[in-house]
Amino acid sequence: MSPTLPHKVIFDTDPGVDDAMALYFALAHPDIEVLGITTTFGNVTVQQAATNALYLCALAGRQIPVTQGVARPWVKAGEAPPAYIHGADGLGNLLQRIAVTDTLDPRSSAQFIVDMARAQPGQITLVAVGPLGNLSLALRLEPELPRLLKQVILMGGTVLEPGNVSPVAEANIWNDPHAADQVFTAGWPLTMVGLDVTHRLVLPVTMFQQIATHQRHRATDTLHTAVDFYAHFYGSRFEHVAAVHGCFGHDVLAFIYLVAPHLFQTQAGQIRVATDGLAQGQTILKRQAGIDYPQAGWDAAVPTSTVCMAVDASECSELFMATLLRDWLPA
């Protein structure tokens, strides 16, 4: 990808520590242009997500439109944000924050997505790393959205890897399964970057310490602090992650797929989401084409998506490190 033709991106997010990693990777990468940040509930409330997005951009010296979006799932009951994972503030319980003066774009997140897609048809990639209510609402506002966006890349779901909120469900999809099923069946070019690959990428806290030491900047200091908190949660659940005092690189892999898809092995197939019962939030991939299942919901009208099934984690880790060590922050 030429630096003169960057990927134009809207980042739909619920920051969140791993969301912060992903945002800073996107801001640091020369082939990504972040046109706007749309926020949703998930790791934190939507109000806190919007506050965090504004704060992270201000620390990095960037003025990027930030909008506030959906606050709850469409149908199921909402869940309390997982403060034990990301901290009550979503960024590892920062001891202090500097004052920022940037304010939110007054549009809803869904309206912002629609407006930008209409203004630049076929040019924008939407990278979504939280529950998918903003995309679902945008589809209701503009049914032609699948033809107006270039593609959707989402971090969420799982096919073979065990879930992280149930034996079969990943948190982003489980948080709003009805919205997710609508997104998977909308008909846009869609790639799912789920736990099948994100659980392969373990990033040690020492990496973030090295980045912070090299950059000597409040933005990377803040990221290091947040990741250290985040790593304690993952260390309590996964022995191999505890051994390196690290965390999974969930959300950043969506951006790495955008700029380096050759690092992934993928499979194509129809995807549906279980919206209730014990399997609520499960992303079900039709892995064998040509079978006419008698169960409803798998007919030819259901679009085919791309699912990441394997990844070169070592190369992804090196790309993440090299990108964050670039000269991308203001003095």
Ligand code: RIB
The other form holds:
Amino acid sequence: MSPTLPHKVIFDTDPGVDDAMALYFALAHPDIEVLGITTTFGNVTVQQAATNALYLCALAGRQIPVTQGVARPWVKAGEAPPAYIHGADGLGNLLQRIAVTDTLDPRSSAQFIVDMARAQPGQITLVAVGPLGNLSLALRLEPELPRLLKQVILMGGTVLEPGNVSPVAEANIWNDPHAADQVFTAGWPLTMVGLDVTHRLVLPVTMFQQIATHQRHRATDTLHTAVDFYAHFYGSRFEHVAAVHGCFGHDVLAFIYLVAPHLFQTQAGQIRVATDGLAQGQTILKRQAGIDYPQAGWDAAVPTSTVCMAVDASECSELFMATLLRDWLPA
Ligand code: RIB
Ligand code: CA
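Coords for the form predicted together with ligand RIB, given the form predicted on its own:
What follows is the entire complex, opening with the chain shown before.
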């Protein structure tokens, strides 16, 4: 194995059905080592997010530190979680749950990120797939964080694809736009995996059924049940998704980018987030480097990020399937 593998990852998440898919992809992939799971509000309350992270790890027989993070946006007022998308419990309204004895790491998510980054400088990739309040708070605790982390890969935002909570805003950015703008301007190697690519990856429920049949296990069965619920929401919004009874695989694409960046076409540019007004939550990409705009906010101090603009969805689908069909769960 290469000396740079496996990728050491902190997973910042609001599980959430596609967050669960992403976590299980990461646990199943041989080149990814999940060092910790930091949770945030978003698809559910932060308490439920932490409960779900512990639950998903227990189902998969894995002991990974889980922390509870920010409960609300940094500046704007919080909103009710979208129970109609992920279920009131975030995992498609599971009818029953096994008992879990593992408990939370007592640190806040932000403190955990800072402690881990200080302990292993330059080693850790932060994969963030929820609103970005934990990263924003971690930056305030440790301004050197952009030099202590290896990179940030985040699922959120959109450039050309219409938004999913407003005509221009994607949910994770909408949920905490001030935190997101701080994250995009912090100066770490950052890749945005947004709706421009995640709306290309449609995963049919039959894939999850096949995974659950291939390896009969509580973890694969729970994922299948959760995705079946989640698919009903996407089927009600998108005809082509309804046609295959499927869903978008948003969060999993952040991990696929980590292990297979060659499957993506990217563009470099400065990114800012509209924090107020009608465009709140919009991720604005400055695509022409040569233009010196007269408006404030686009000077050279704004770092350059990488944005995923296109993806080989069928290769991603195959990689997802092949990874989840590995022998990754305890008997
Ligand atoms: O817009 C998609 C994102 O919002 C994903 O992270 C998903 O989990 C939802 O919360
Ligand atoms: Ca998420």
